[in-house]
Amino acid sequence: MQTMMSTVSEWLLPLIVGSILLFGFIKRVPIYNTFVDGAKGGFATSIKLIPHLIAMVVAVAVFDASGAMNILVKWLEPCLTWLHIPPEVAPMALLRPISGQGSLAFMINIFEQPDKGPDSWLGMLASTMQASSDTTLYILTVYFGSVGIRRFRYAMGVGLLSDFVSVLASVFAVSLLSGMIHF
């Protein structure tokens, strides 16, 4: 079975550019001059994207070297432990809708804790968290400021609540398969 799907996997995308190719020149589109086209505005897009980019990174930079992400999860510690969140990884969810990349490197220190690592109960929440939430901030920051758009309506609100959902499913989620919780 995995020799199928090893297979599978190295000609599904040579077969995926191929078929496009192949309806192109069945439709006679100009298929390299579209090809440039489409480069020349995703270069334009990533231009667009650098001053969001920028400033998004200066923030969390300046959040994290002030200390002031260690104040807010003092401060947020009871909270913390009426919902069976560990404080270790209480950086790492509040960074997370911000910057995807500064949850990383929270995870990763987590990871290289010697008497924690991926594989212990902390190491596995963390990693549940990193991929069952999304950077929401960013994502409103970076692609609704790259077409214009100001007022996010509820964007915001749903989105930030789904990431809090999603760390209550994650711890859940992992007690629950590391034979913590019972029913």
Given for the second form:
Amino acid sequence: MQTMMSTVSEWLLPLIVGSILLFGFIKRVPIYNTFVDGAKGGFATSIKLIPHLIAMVVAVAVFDASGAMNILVKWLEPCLTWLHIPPEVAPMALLRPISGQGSLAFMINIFEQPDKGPDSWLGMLASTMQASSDTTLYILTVYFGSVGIRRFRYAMGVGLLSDFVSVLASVFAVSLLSGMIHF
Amino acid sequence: MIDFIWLVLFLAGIVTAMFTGNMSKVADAIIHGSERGVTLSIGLISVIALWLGLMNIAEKAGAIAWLSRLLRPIARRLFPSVPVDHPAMGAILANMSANLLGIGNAATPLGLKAMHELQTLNEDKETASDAMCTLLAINTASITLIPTTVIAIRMQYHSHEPTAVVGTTLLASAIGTAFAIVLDRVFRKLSRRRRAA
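Since the structure above is the form predicted alone, I would like to see how the form predicted together with the partner chain looks, so please show that one next.
Below is the whole assembly, all chains and molecules, this chain first.
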């Protein structure tokens, strides 16, 4: 299972890139110019991220450097261990539904620690958590707000509960990849 | 909400530093944190541009139209209250396809269009309809094929295998989405029962 998962991860990206280019070529899309046109949007997106990342990375760095992160992690530890969620990613999971940039800053914080890094178990878990869920509260506000819905009914409950499930599913998926669970 | 969280992160940090004696580390974090925010965003340009370029090809080649056809039978079951030939169905399918491709930039406008069309079918304009709640559930838990931003940041931090998270993300987000759909149905039944009682 472990080798299968890493093979899938290795092959998927080149295969996706290859099939997109081939698919476009067969459909007579001018692939080179279409790529360049689309890629232009990448600058705008990245530049737009700068102020958000400055704000959030600084806040998380202050929170961590002061020792407050350690205190929070210790405090949450008992209830997280029986859910098999490492306490180090708990602050990230808490912030994920509220602020994408905020949880991103926590992920970066894990990547930057010399004993952890992006390829460590925790780094993989943080990456998977960040990628597999979305800013639920933001989406709720924007989508419903755009048409003037004021009563959300059960949508918020469903959104937040599935965020919680996503955290557990991320732990499961990364454990599977690292061979901690066998079938 | 975001104001409150931002303030708490700073204040909790500064107050804790008063007791732990880490004030110099906090000062350092303030100065270097902002610098990192900038270098990180600049570093993201490469991968984000790459993917937006590739996705532009996919979109122009009709990938969204193709995925939409593929998803049609699923969407019909997920949104039984939406007539098959209503514009809302088309927008929902396009939104689901864009989500699957991981192009958040395209998914949001398509989702807003779907929401707008669903509002025309909604009887009570201030209360979310069943179909709207389902659309939200799918969007907040969205299945992701390619986690562009995360891969980009992993590259920035010299990961040996930046794309190793593609498989785990696919699995975790698929489980999350399956749960979201089930939860949506369960909550719908419960809310019906409560209203009937």
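Only the largest set of C-alpha atoms that superpose within 1.5 Å between the two forms is called the rigid core. This one's a predicted model, so the numbers in the text were calculated from it and none came from an experiment. Positions refer to the first chain, counted from 1.
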Problem set entry | C-alpha of V158 off by 2 Å or more between the two forms on rigid core | no
Exercise. Does L122 move its CA by 2 angstroms or more between the two forms when the core is aligned?
Worked result: no
